[in-house]
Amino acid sequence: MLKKADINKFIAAVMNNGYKVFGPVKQEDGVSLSELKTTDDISFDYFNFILPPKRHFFPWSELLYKYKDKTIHEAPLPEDKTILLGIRPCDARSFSFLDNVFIDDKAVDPYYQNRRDNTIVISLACNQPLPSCFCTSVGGTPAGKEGTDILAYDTGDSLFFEECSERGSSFLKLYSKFFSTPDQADVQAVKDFIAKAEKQVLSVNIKNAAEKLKEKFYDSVWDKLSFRCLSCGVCTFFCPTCYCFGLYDERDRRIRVHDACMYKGFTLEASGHNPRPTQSERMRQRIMHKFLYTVENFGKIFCVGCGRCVTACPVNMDIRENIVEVIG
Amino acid sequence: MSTKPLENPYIPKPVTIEKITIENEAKDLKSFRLRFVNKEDEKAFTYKCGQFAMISVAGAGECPIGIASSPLDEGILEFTIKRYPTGVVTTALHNLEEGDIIGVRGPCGNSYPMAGMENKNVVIVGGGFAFTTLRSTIRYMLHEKNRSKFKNITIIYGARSPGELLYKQELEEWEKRNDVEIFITVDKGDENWKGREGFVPAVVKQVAPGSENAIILICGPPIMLKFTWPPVLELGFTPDNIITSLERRMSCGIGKCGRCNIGAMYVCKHGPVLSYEQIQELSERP
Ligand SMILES: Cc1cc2nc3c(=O)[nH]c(=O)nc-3n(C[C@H](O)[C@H](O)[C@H](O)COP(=O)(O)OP(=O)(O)OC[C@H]3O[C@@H](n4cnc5c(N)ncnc54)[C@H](O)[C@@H]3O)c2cc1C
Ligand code: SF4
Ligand code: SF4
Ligand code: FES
């Protein structure tokens, strides 16, 4: 147990090792996660942050290398240590996808796995779920540990702290001072507070829906959905698990930036063929791809549930109504 | 979690353009012969027939091109480029010259089953451009290191005229061989052409390959695909047996951005090199 009066020593004491610690900010609209530079703005009281985690471990834009006198100088690999605090647990779960796809043994990404590796996750149990979450539908839960170093539980003066990680657990012995036992209460505490943020969560019923979704490919349920859908790609900007991307030379560098299946250009050929020329191909490829063929490749709907998309969209769309009414 | 990577797989290897040959009538088809700036890089890039690289121009970007030369062509590089007039990388490509330095990563895909095509007889069809990773593999194949491994070598090429014919100094050589018979076709001929002319399925059809033993290669535009497809099916290649190779919209090349999928397959890193028999298989059939 860590006392919430304590925990600006323990994030000084962090710092002071050389960690540079993201954690949730109180701002004029809402809490986000920044970077603590003073110990005194931590704020435990939100919902989720707007913006998608994603991008400490995947930045919106990156410079891989400049080009200088015919030669290439690369980028120094990210070596910061680092400490995200106060994530979600289905914000976490997102970062255990997107392990999938760039720590892959054929090809490794190397500035996604060197921040990976250097950084420690710790989550914060979800006491208030949102209309919008959905995340026991996909296999979370609102105290789940996946993704996670550390799990922390808010039980209102104190923090309770649970290892999920070897990682976590060898980090955690350094700072062991902070830290006291948890008594009986404090354990039941924990377990009363998990089962009702779990019977808050909203379900939507997607069992099957990848089997179901092989028979969906050439269905006209697809020109339906898209007929709202701007192409703005703001739902892949929010999502936690969304990562495609493109590489791209400005002048003297090349950077790489996130980009999105909802763009009509993302797929379009020199020669003028577009193997998505519609919004309908490319709302079937964000579902297709979320609800089918990562489950294909990896075993997992890359969707937690944390709701973002269906805030965000500018025209309401509703992944959960989606995914329902193409699989009927 | 996992080990460190010995390489970065974004970083591009400097190579020097050491020739340039136009290969077409319309001057949208060029050859770039590749040498390695550093030698250790030269060593690394080992590659099989069948498969592409990432080429990079400094400013404008990069694309990826299927290997035209073949494995055994020890030191260099080989790559046929055609230039779209919209295409940033193309066009850039086009306007170097010898002497000027590019970058390449990889190589990358998977590649012909070439080890499943020994003590079999190898039927292959090229239409248009496309024609370059199987330049590579007739190259490799006629090795004389490699010859005896194979049996019968049938090639089936064929571009839209005269004009549009690749290597044809090559093609004049392989003519003349006699253990390979190859037939060249063009959608229409000019007056100075004394050679076949039709499309692609028909002369697949005249010739009739036989399918016994036989594995079939066949690359080219969508259309063509298309229409080979039942001439081949009839003459009794099994699904199996008919390789193909897909092309899609790239940018990493490595199945990490998420650019080139067909279904749960993404073309760079589970292709592009694909059976018949897997191309049926996928959700969405390209
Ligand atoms: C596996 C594979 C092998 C290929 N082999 C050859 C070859 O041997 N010779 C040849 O001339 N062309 C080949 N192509 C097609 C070639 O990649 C495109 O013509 C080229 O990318 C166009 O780039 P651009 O920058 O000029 O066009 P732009 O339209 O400016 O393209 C911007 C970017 O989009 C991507 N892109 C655009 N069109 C394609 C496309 N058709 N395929 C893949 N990426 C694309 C590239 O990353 C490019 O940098 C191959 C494509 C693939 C996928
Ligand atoms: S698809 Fe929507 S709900 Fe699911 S993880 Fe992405 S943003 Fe969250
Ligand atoms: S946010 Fe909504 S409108 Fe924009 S691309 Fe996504 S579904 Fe379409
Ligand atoms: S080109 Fe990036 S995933 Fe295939």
Contents of the next structure:
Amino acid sequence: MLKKADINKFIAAVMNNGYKVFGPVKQEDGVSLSELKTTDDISFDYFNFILPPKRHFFPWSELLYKYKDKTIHEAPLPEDKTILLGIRPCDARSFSFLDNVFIDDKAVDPYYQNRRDNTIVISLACNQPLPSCFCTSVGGTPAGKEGTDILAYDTGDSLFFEECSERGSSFLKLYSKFFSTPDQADVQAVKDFIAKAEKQVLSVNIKNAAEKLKEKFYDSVWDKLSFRCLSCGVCTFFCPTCYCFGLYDERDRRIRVHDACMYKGFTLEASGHNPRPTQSERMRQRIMHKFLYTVENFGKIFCVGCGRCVTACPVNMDIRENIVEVIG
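Now that we've seen the form predicted together with the partner chain, could you pull up the form predicted alone?
Partners and other molecules omitted; one chain follows.
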């Protein structure tokens, strides 16, 4: 247990040990995951961050290398020791999904891996899920431990910390002087907390979605679903598990930039041919990728139910309604 009154001392000690600490910071348009410059910046009054925290491991734009006189100069690997504090369980779970992509048996992205290896994730269980949340329908929970090192519960005047990995255990032992041992009442309070939060999460029936989607590739339902879509790509950029990117050569460097399957130019080939020229086909690709292709490739649905795409869509498209309509 860590008393909230002592959290500033705890964060200050972590910073003094050379960690960059990113946590919930209030801004004009909501709470964002930002670097804490002082211990007074932190705020626990939020539902979730505006943007997904994947950018800390997989930045929007990233220099890979520069070249001069026919010589390639690779960008140095990131070495900063980092703490991500207050990550919601759905977002922490998304990290384990991205690990499947960037830390593969056959190929490892060294930039992504270094950031993951040098980062301790401290997630914060949800005590009040939003109406747009549906994590329990896709394998998560408001107090999920997947992808995190330490899971914290807000019990009012204190935070209850639970180790979830060896790295998390070592970290808590290093700062043990700031913590006290919880009693049975604290443990029961956390159990009640979890049960109450799970009851508040919207349930979406997507049972056997992958198998049903296999039969829907040529279905006319995609034309109906895509009719309102603006191809703005906001759903992909707000998604914590979307990982598509493009490589761009500028005059003396190569950069990696996030890209979106909802863009018409995403699949445009140099010949001028585009295998997915219509919005209907791009809508199909997005849903098929989330609920079928990743199940075939990685054994899991690549959606954590955070609901960001639901709240961010400018024409009120809802992925929960879409997938239910497709699979029937």
